[in-house]
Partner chain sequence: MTLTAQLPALQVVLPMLTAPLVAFLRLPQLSWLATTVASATAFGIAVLLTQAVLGTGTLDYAMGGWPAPYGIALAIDEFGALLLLIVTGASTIALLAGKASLDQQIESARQPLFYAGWLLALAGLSGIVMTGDAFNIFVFMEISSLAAYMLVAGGPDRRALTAVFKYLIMGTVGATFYLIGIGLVYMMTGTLNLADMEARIAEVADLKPILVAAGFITIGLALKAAVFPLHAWLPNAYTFAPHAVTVFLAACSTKVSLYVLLRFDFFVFQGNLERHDVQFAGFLLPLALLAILVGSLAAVFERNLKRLLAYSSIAQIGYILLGASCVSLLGLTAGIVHMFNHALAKGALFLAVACIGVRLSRLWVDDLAGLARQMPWTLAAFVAGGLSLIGIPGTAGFISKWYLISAALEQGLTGVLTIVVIVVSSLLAVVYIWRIVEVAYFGSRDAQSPPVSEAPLSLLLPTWFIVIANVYFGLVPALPVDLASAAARSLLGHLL
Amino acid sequence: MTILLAVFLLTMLVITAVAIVRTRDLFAAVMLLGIFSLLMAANFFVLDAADVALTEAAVGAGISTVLFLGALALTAARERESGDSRWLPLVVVVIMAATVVYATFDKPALGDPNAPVHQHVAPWYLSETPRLIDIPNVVTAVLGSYRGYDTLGEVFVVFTAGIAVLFLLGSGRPGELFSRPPDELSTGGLKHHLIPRVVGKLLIPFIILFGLYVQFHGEYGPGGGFQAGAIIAAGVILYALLEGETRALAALPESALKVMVIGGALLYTLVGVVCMLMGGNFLDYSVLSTNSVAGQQLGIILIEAGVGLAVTGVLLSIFHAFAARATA
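Requested model, single chain only, the form predicted on its own:
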């Protein structure tokens, strides 16, 4: 049954991808991209990669779709016809697809317990996490504790990428692009699409609430700061598209976003510094409490909060910088 469902999802992925390439309606293309991401998330879930599935749904179907909708406010409703030949791109795609399919022949069989990934450190993580950290979600334990250095590096990659994008797009005055209601925008946008506007207003509170749930429930199920940050940012950007960027900036002003970006990265780093000051190693949360297990849990909660703040702040800052530059 699982194999049949996986084949069905893969078939739908191919059909959706072809539809995305063929459609000339940009709004339809954006919606199809969101569907493609949801199908990918479902496929990851079938493969028991729940955390990856949640990330794909949050980033692919969530934040990316909302950003594409924002970009539609600056474009025409339909793709412009091109006279360029499409044979070369088609040949490149076919060659790459054939190469990927050929490479899969050397991969272990799906679910093979003797696959290298199952013979390395994964068994140790599964056996020792209940004793050392005592949280059900081993993925969170790996990313937040065992590989805390890696996750800290990822946070600073997001932080640095945000700064770089702001340097590139940081011209113009914020609050101009979406300061008018969607039905007054002169090009594209959501003015001709009543259903997204009505449904969006109903869903925004639940999007934010779900983001908070994902943030603080990552120890017990799929989730964490990266997914939560993307979900919350998607909700706020959707609010900007529907109600105007001015209202979005009133709810979360630029000064607050700067605090979130810098404070999130600093919070993660300061947790490691406090661990050293208390006699442990950098990011060794065991010393944060008299009970080492409780210290590990406290440390993971704190660093995940830092990740969520940084991701939310960076994504929203990029969106507002993009909006300001578009009307500069």
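Okay, that one was the form predicted on its own. Can I see the form predicted in complex with its partner chain too?
Next comes a single chain, given without company.
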């Protein structure tokens, strides 16, 4: 039954991908990309990767669609016909696809308990986590502690992306994230549309609440800072779309965003540095408390907070930078 569902989703995925490649209408391509992400998220869920599914749905279908639309507001909505032949790229892609298919011939069956991935480090994570870190969601333990250095890197990937967008689209004034939209233009939003505004106002508090739940529930169920950051950012972006840029910036001003971006990245790194100062290795949370298990839990909560802050701040800064450019 699961296989049937997976095959159906994958087929839809292929159809969507072909449609994205073929369309010349960039607006339609963006919408199709959103659908692609939702299908992908469903796929991840079928594969029991709930954490990844949550991220894909929030970031892929939610935030990146908004950012693509923000970029479209700055460019043309139709792709120009290019004179280049499409045959060479097609041949390359077909060869690549054939190679990947060839690779799957010797691959262990899906869900095979004897597959190497289930035989080497995974059993250790499953058996040792209750003793060493004692949180139910082993995924969070892996991301937050065992491979915390990777997660730190990912936060800095997000941070770098934010810096790059602000560098290219920013206000050009030192210490300012993005240019403020002129008041008369930014009153926009959907002021005159009662239904979306009322419904939006009803929903936004729940979205933010759900984001906080995902943030703090990450140790017990699917979730964590990345997903929470994306969800909270999505809530605020919805507010900005309904009520206009100015109101959104009044609710969460630029200075707060700046604190979130810098503070989030610094918080994560500094937790690692404090571990060093207290005699452990970088990001060795065990030394944070006299009880090493409590130290690990404290460390994970702190770094997840850093992740959530940084992701929310960066995503919102990027959104505002695009929006300010579009209205200017």
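Rigid core: the largest C-alpha set superposing within 1.5 Å between the two forms. Positions refer to the first chain, counted from 1. This one's a predicted model, so the numbers in the text were calculated from it and none came from an experiment.
The chain divides into two rigid parts for the movement between the two forms; residue 136 belongs to the part that does not contain residue 104. When the larger part is held fixed by C-alpha superposition, the smaller rigid part is turned by 16 degrees between the two forms.
Comparing between the two forms on a rigid core frame, one finds that residue 92 has its C-alpha moved by 8.9 Å. Structural comparison between the two forms after rigid-core fitting shows the C-alpha of residue 60 displaced 2.9 Å.
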